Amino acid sequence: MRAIVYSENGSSEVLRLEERPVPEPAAGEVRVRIAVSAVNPTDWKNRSGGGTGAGETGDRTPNQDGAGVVDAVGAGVTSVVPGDRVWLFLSAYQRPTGTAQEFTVVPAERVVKLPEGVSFDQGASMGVPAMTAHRALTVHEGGPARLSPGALEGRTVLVAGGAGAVGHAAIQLAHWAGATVVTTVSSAEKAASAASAGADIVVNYREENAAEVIRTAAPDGVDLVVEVSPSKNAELDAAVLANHGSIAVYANDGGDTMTLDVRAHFAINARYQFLLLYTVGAEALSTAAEDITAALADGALPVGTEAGLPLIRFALEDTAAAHDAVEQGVTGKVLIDVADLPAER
């Protein structure tokens, strides 16, 4: 099988394509064909030497996400069968076996049926951005714990950056749970991306004064922030909360530290909620495939330009090139067509 492949960190030329043999699953493993390959800004980290890849060694295939068809299951799998359509997540954590070759062995608990009419180029979309957007969305004081329609009606939520993969997801998954869902963009392109994905209100905080625009349409306050940039944005989170309200923060974007007006928090019992997808454990990390699947089913989550969330494609050889876009910031979803299998069962 084709396969990309890398035996040292370093920069996207370490990647390479190589023939291997098709791997055989253990007990409770699956084998999945990959019709799609999905690339993350934490597969080029990792790759780098950075994030959850510092120390490992030996070969290792990138990327953690995709979908595609089960070929084989190890011996006490259950939960799929050969020919099951899927989705995978986290599947070259702690493993030197990611979705960028013809076929992967994962732990069955990583593989998710795909609901039927949920395209690859859907299914290979979600994992780390869909994940992580949920786990941001069931953190707050007052629950809920599950996403589902109407689990976040009359609550308001502020997305930050809403024209990235996880603020994409964030806004269509509380969108679908019933939350009035306030973004922040940073030009008229991403406000239009975001405006598709279903964000009620979106504002252009280089144009806009953020704090008195989001106030105006939220006048009792936000109550959950989904947050990427909290070194940038801590002081109009703190000026737009609400009483009780949450912070999640999920990425490091802008810098390490950030500076807290810590009377402004206490006062309105503010809490902060960081949160790493690898280190959630494993309830969080089925929770969240299990309500991402029932969003996928009722048509919730698409990609595509039309749904705010362009799609940049690679060929599998091409895949230096893919994780060079991700890490230049490129506005959208990278994909790798591996292999080209039916659309449908």
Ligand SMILES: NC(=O)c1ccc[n+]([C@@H]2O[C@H](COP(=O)([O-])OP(=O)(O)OC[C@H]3O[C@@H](n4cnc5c(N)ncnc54)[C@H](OP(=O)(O)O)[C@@H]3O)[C@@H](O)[C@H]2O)c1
Contents of the next structure:
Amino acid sequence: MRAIVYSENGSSEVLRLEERPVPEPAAGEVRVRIAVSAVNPTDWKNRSGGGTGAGETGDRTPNQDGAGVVDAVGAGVTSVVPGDRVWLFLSAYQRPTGTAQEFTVVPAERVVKLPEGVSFDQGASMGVPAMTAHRALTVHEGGPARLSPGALEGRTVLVAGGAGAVGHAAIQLAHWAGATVVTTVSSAEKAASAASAGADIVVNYREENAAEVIRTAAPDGVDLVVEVSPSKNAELDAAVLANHGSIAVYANDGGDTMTLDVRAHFAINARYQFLLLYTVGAEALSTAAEDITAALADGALPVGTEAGLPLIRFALEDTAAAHDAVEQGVTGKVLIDVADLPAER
Ligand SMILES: NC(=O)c1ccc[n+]([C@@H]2O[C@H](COP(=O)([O-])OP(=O)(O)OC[C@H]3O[C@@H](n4cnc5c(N)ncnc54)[C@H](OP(=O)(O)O)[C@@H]3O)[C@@H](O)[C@H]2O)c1
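Beyond the form predicted on its own, can we have the form predicted in complex with the ligand?
In what comes next, the whole complex appears, and the chain from above leads the way.
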């Protein structure tokens, strides 16, 4: 089979295309024939030696996310059968089995069935972004631990960076769950994407006084912030947060440290909740997978330009260029076409 492999950390030049034997699933594992692999920032960060890539040795295939068809199952696996269309998450976490190859083997818990009519493109776009968004939306004091239609009814959610991949998923899931969704973006083009994703109020943080616009739209404040850039947005978040509001931080874009006005936060019983998908735990992952599946079946998580998330496609042999595009901050979802499998895209 064709596989993208790297043996040492570094720039995207370390990625090479190789012929490899098709791997066999051990007990509890599933072999998936990959149709579409997806690239997230974590993939290039790990490849370059940051994040979970630090200290890893041996040949590895990149990319956590993907979608395809179950091809074989190991002993004891009953959750899926060969022929099932599926999406994958954390494929390359603590194992060298990412999705940038024709077949990959992952533990059965990381393989989720695609609802009927949901495309491989959608499936490959779930993993890291949607699961991160799900966790961020379910850590609010007094808020729901699960998402479903109506679960966030009456709540206002602020999504920082609504044109990003995680931001896009957060808008869609919050909208599906009935929240009023406010989001910040840096350009008119990104504003159009965030509105297409389902945001009710879109604020250009470069051109508008974001705190003023958000306070006017939500006079009682926002209940939950899904935050990509805490160092840049701490002051804004404090200015718009409701009493007992929570700020869910999933990234350090824009800086590794932040300064908080202590009084402003305790005066409103604010809560900061940090999250990392790799270490969030099995229960959070499995509940996220279940709720995302329900949202997919409801048609609530479309991708593509009309849905606010342009798809940027690469061939498997161009995986290095796909990594570079994500590293350079391209707007949209970077997908890699691995095989043209006989199912709707
Ligand atoms: N903790 C976790 O488990 C976890 C999971 C997924 C992703 N992440 C991390 O989250 C980050 C984003 O991932 P992604 O896939 O969504 O990347 P992405 O598609 O590149 O989106 C990043 C977004 O952040 C926005 N942004 C940056 N600074 C901002 C600010 N000050 N205010 C508002 N928006 C701002 C950018 O928009 P503008 O350029 O318009 O500002 C961009 O739309 C990456 O660092 C990734 O590694 C962490």
